[in-house]
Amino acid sequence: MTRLAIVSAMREELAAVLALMADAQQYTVAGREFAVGELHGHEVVVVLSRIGKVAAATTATVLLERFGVSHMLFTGLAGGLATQARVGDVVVATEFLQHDMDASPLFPTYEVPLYGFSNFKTDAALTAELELAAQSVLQRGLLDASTLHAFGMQQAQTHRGLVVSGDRFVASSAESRSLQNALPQALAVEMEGAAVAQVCHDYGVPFAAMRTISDRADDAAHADFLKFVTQVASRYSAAILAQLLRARG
């Protein structure tokens, strides 16, 4: 049996989803509110984790311990890192990484004490999809001229690649500069997709995970955040798994 799971840390990154889950049996489990019913024709658990790394972990556990899912998937919102991931761009991960994991000098720097690596690899198949899944749907053009104005947006592109993790607010210009030049490769800084990709890892579940970028992880990074979210970011969430659950049929 397939049952996705779709996970997102705040409301309103899932709003548009959780619009077309009225339907949906709820479930109080750790305090979290896990809707279960079907979404254009799959059967899937929608649920918000809350923000942080410990938050996100305890939520992933509940939804395979139990409620038994089969895949995990994660959107919302991320700071860009690298150049190429600006405002209103989806990024799809490839890998995850926590930037403030340090047991130095007994464990390199940002290695998982006890596993013996850094980075956590998503699902490639699943990753696959998601990303075709974003492809097609900004190609359309979802967002009308007035929107992407308002935001300074230009057409949004995809990109795949590492995302960091870490249990802090990136929101100044020099801790995003740190960031870019101690993990060059990182696209973008979020707060829980490490966390989710080491419980998927330990419990052999695919896990993909996608993040529009909201800002630049900037001294600006707080300006206009859940006006993006309600405007932007939502409706890229929806559309997007839409495009995904209709391409698997």
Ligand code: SAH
Contents of the next structure:
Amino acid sequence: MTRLAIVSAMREELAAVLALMADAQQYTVAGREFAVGELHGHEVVVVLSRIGKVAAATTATVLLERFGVSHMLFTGLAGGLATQARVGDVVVATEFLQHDMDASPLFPTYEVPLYGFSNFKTDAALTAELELAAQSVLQRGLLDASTLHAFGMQQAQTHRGLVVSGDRFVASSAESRSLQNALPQALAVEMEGAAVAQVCHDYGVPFAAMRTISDRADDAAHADFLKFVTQVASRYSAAILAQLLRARG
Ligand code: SAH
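Moving on from the form predicted alone, please list the structure of the form predicted together with S-adenosyl-L-homocysteine (SAH).
Up next: the whole complex, starting with the chain shown before.
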């Protein structure tokens, strides 16, 4: 029996998913509201992660311990680091790293102490399903020309690769450049994914994550976030989740 957790950092993004859930039951644990119900014929638990690594790790742990979820999916926003990760594109994470983890000289920079490595891989099978769903939704061209134009977007692309997380909203060209130089493989930066990946690794539960690029992590990164999430990212994630769940049968 699968019980899929759907986790997101922003309320506006979850709203689109919650609206589609039949007969959701609400539970409050650790100040977080968990909605348990059905989405496209699958049992799901939907919750806001809250922002940052500690908050997201706590939410993930409650999902595993209290709600016994068997799979975990994260949808959210991220700043684009690699040049190809443009605003409106979707990045499907194959692995996560904490860009602000540094216990050197005791451990190599980025390595999580006592794990012996820095990169936490997402589940290959669930990630492949998510990537397929994202590709199929983006190919359909979900947004009309005027929305694309309003956000200066081109036809959206799907990318797969490394996403980095840290407890900082990256909003300057200088910081973005220094992250790109330090971690040239990184496609995007956000604030929760690596924490959830680590918790899921510890519990041996499959995890996959997608992020819509909302900004370029540069001096303009604070630009109208809320508008982007309601008009672009939440529509993408609701459609991609629907596609993924339907494909699961
Ligand atoms: N204005 C929002 C704050 C969003 S914080 C509010 O008031 O709720 C940004 C969220 O989007 C985080 O959850 C993070 O994971 C992601 N994110 C998007 N762009 C980012 C960037 N440039 N740097 C770090 N995180 C980013």
